[in-house]
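Read the single chain below, which is given as structure tokens and is the form predicted on its own.
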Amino acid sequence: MIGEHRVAIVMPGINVAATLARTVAAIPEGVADEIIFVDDGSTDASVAIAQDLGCAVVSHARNLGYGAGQKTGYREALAGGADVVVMVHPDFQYKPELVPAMASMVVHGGYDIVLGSRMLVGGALKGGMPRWKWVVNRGLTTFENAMMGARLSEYHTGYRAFSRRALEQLPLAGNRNDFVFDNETLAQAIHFGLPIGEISCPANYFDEMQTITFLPGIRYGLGCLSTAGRFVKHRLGASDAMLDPAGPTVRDWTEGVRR
């Protein structure tokens, strides 16, 4: 809880038994009214561990993808009355200790979306980010800023906080179910003029964390370029469902069953 604002944490993941308890333990006490673990088809003990930790658990019957996990989590958070929703990766890639700061930026800072950026203070490489990923990250971010008229330091962080307004208004249910979901979300927020804030977040790469590998990374990069291209075409008059204000929101997302 931040003041009178209800805060939910959404953790979409698959096979995160090795890091889930560590992630939850690092969340500062008193900030989260609910922690929702979205199990995207795990075959390890992730669900049992999440339940033992007191998390609400929603399980997909099969692996639907990272974006689908977010859709399910945001839907459940809104249904539970959340005013602010923070996505925390359960593989401990990002620092859960920053949840209060990010939620406060939504509540008190006037932002509808807050990003935990690994690029603001140049610590990504020091935190273990592979150099090829750093180069791709910087190149894509520069290109996307130019195409979409924004000035973000990073489009590719998975650490994000949302206002209720953003989750209720953005047509997120029509976004892709893979990692490109994150990029489409920012394109939508920029197009609809929602204020986006950033906070510096250290990179944290280690053996147990989950990270996109080279070939999926290529597909992700191409998806980001496609998103930017669709954004520009829409601005030039070619209608695109991704930027349709009447498109389906996460309230319309029907996958995922609560256990």
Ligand SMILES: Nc1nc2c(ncn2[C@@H]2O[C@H](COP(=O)(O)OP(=O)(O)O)[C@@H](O)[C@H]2O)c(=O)[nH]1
Second form
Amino acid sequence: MIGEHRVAIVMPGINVAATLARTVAAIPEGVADEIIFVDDGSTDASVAIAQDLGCAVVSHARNLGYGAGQKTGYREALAGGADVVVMVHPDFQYKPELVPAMASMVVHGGYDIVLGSRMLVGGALKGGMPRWKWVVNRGLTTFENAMMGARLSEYHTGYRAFSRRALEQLPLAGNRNDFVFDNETLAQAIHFGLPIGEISCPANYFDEMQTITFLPGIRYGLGCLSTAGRFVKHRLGASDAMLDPAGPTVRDWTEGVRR
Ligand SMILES: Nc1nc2c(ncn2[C@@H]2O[C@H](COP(=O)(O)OP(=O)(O)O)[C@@H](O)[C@H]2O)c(=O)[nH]1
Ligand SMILES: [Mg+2]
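Alt. form predicted in complex with the ligand, vs. the form predicted on its own above:
Up next: the whole complex, starting with the chain shown before.
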């Protein structure tokens, strides 16, 4: 809880047995009213570990992707009455210790989305971010800011907090089920004028964690360019389902069952 506001944490992941317990243990006491692990077809002990840790577990029957995992997790968090939802990656990439700060920015700062940015202050390379990722991140961010008229320090962080309002209003269910989901979400928030805040978060790369590899990285980069292109075309008059205020929200999403 933050005051009277219910806080849920959503962790979308697959085969994160090596890092899940460490991630949950680092969430400060008392802030999360519910931790939802969305199991996207894990074949390791992720589900049993999550249950042992007291997480709610929702499973996909097969691997649907990281974006699909978020859709399922956000729907479940809303159903559980969350006022604020924070996505924390179960690969221990981002500091769970910052959840109260991010949730507090949503509750008290008036932001509908808060990003934990690795770029707001320097240090991402020192934290171990591969150089090619850093370069692509900077390039895409500059391009997307120019195309979408925003001033975010990065579009590619997976550390994000949402207000209930954002999750109820944004047509997230129509977004891609892969990593591009994150990019489309920000394009939608910018388009619909939801305030986006940022805090700085150290980058943390180490061996046991998952990290997006080169080919999925290329697909992701092309997806980001396409997102920005669609945004601009829509501004010029083309209709686009991604930016349709009547598009499907996470409430319309039907994948995943509670275990
Ligand atoms: N639900 C789901 N989550 C995934 C999938 N692949 C990766 N993830 C999670 O998404 C997060 C980010 O993926 P990752 O490969 O670490 O990307 P990077 O941190 O940007 O290099 C990790 O915490 C993974 O557990 C997937 O297929 N489905
Ligand atoms: Mg990662």
